[in-house]
Amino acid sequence: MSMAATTAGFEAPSAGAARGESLTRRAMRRLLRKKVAVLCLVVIAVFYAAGALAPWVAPYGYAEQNLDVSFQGPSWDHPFGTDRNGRDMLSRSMFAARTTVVVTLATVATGGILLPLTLGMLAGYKGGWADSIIMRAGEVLASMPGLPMLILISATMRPKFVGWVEDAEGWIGWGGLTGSGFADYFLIFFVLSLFGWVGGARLIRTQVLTLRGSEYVLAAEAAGASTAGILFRHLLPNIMPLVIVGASASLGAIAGTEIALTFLGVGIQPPQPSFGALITDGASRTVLENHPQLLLVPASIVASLIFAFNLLGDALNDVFTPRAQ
């Protein structure tokens, strides 16, 4: 999505806005008129609800084994079949969805919204040394090969970070952090956020540079408004469409990257379930020939989720930037 297309798409206030209807309300009304967007929202909502509620609604535990039903095909007791250890694939898929939910929401909140929003607005409004430092740091990160750097940092930092988490367990007197997978979740979210804020910050900076000379911003400065007040009260409402579209577009990429890292062995580690691990388990030739559902089930779920995110991102871009169509 080019910046020209994005900035060109902001509408002048319409009759609805004149009656007090906000941009967000108008955009949501247009979004709900798109059947494809509604279908994508349903798919994403079902996926996230299954992940969030997995500990309570999954029929079995994600590590619960029953070797008597190993490699069982789909049945009433196991709708998605079982794996080589007799673990229910439906339950493991729901707990794998929980992993994706945790990682995507944490990464989007920081690397997709908080960091690009704060740094982009600060760089665009303040300029000078703040702009130089933020943009040069972003250029350094953007110049590095993305996936290899993610693999390198995840592989080298994980042992140290797991050790820090174990030390923290001793300090707080609670030993559940390591068993809950906190170390893996936090490390993946940290690495994805570290490289994920640059593009969004650039877009937001460009939009703030355009808005900085607006009459309402100059009036606020003349009235003695603080920098924080101008940024978050006057500029933020005008760049929220960029933030919403950017965050929604990044969700699919974040989910795919987390799954790819786990597939390569440097992401979420066993026994915590992840779609990357499920795909790895079902990707061998022998398993694929005899029990194709072990690959088709997680791969189909992942493909549906990423496809839904991509279509929803296009729909949000259309409703927030209609002139860019």
Contents of the next structure:
Amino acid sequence: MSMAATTAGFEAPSAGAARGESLTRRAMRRLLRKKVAVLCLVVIAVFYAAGALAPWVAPYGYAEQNLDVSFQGPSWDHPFGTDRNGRDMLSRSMFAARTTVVVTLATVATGGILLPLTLGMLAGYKGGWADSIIMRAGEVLASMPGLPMLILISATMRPKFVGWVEDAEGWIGWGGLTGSGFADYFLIFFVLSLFGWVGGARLIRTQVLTLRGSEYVLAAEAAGASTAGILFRHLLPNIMPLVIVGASASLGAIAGTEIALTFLGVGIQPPQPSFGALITDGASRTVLENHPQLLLVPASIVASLIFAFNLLGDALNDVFTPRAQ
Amino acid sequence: MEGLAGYVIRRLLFLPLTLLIVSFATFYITRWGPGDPVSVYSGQYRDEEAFDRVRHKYGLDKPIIQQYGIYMERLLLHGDLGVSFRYRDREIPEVIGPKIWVSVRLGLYAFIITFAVGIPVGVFAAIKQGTWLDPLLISVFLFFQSVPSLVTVPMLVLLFAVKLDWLPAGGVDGIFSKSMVIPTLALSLPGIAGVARLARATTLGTLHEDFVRTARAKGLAERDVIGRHVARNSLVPVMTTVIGLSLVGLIEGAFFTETLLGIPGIGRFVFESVNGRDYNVILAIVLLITTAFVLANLVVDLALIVIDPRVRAQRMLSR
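Switching from the form predicted alone: structure of the form predicted together with its partner chain?
After this comes the whole thing, all chains and molecules, with the earlier chain placed first.
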């Protein structure tokens, strides 16, 4: 890091970073020795690869209809069967996975890492009014009923968001945004991040509070290290495990919430596919009675993905905090 | 303990402030988007004159800030939550009362079952640590905690209502009717798993304490060691933390269970009210749930502080 140059000479320039690095690296090595964790990583990797590559590897389009083959069971042409309109369930699942991939990655980057890290470190290290404002805001957000607020915001703000996206299209002169469901993605990402940062920020703040009084931070302060230097070079490596565990734990919840909002009709809108919509289609009584595979396919994919996320989160927790075992 | 009293008072003083902020945010968000209750109910064909008259009658033509002022004045001075638009001017408590009762009854069942099943299973898993049963049970718990209720409910319907034809696929009747089984099961499964995981962890923590060794050393039967010494000490924290958490879980689970099974409870009602832009109903329910959340969290915090001196010190430090 470039900040190293500004810090006093007696700290070996790489000592802090190397120790932090090896802590994370050692944990990763321990993680890879766990068979269950590796299995989870494989499941998640397959899911993310299928989602990311869906437009190129999916055998059919997500909206491609073929009424001759509606409600078919699994076959070589359609491994997961087809739905009411003869759309291929494998392709639809892959494009639904794409939605999950986009939403989880965008949300975990901001609501799971960037916001909690910045706000938590600011609150913990600065203290005073910054701490008060951030923690009080977090307290208010945390005491709001999550799901009803998410439903409310998504339902009422969606038309506004679509309007903004159309405006933005006018400015950048590219008309593909509305059609690609960008507004829906962005709305979901926005509301999930808004409510998602509180827990992580609290944990990080407590950790920073503890570390701030430790001797090596005092030594760095005494040696005249800048605030940024202390935050990024000395505190960050020791907070990273917390961030990684927290982010991995929130991935499952983020994926679940997007699916839930779409299921309730306020998330991703058709024709954009999402597992929420697939489950809605599969859960109606007539479909359940005659074509249960239309429920079983999305339900088992969602269940195994979130299960894998949570198992991985547990394993990460174990390797980063060995005492917990 | 005066530090504790100060802490409680500070937290309680914060409740009205939280409610004020939440009410304003909710008020603003609901009215900010396009579409209002009058345009939702007037449908496609409408008489402009009548449309404006109705909007004026409810004060919907005023600026949002002014509407909020009027609402708060009525609420604070007269305890008046306003009227439901969807239910033709009926009072809010009259509209949401029966729905809340339906949900609370279901939630109460789920709650009791969660603890009655979760705690023994968790303690059992802890005692079996080191055998093949423990990892198996842990994975099963984690699985049920992972699967969202919108997956569990249709799967239960598929299994018990469609394939086996034992239970009805929706609705609710009396307390002991078959129709309560699927919703109760769907609501309590994640909770059972969560309680069991926590009970297992705390029991493992207590199993190696000195007083447990003493109890064994003085020759108590294993059943008494577990029942009297381990369980009692490890379960108090489980009870208190999980009560707060399962409240959240039950409210969120209620959305899917009630929507999927056609149960006329509060979860489904919130959703219908949002779609119908029934402003006053939404606001009343959000404020109600927020109060419940804040109070539940406070109770959990207090219980933890009273039980565990380490938490006490930490909380004092951190706020």
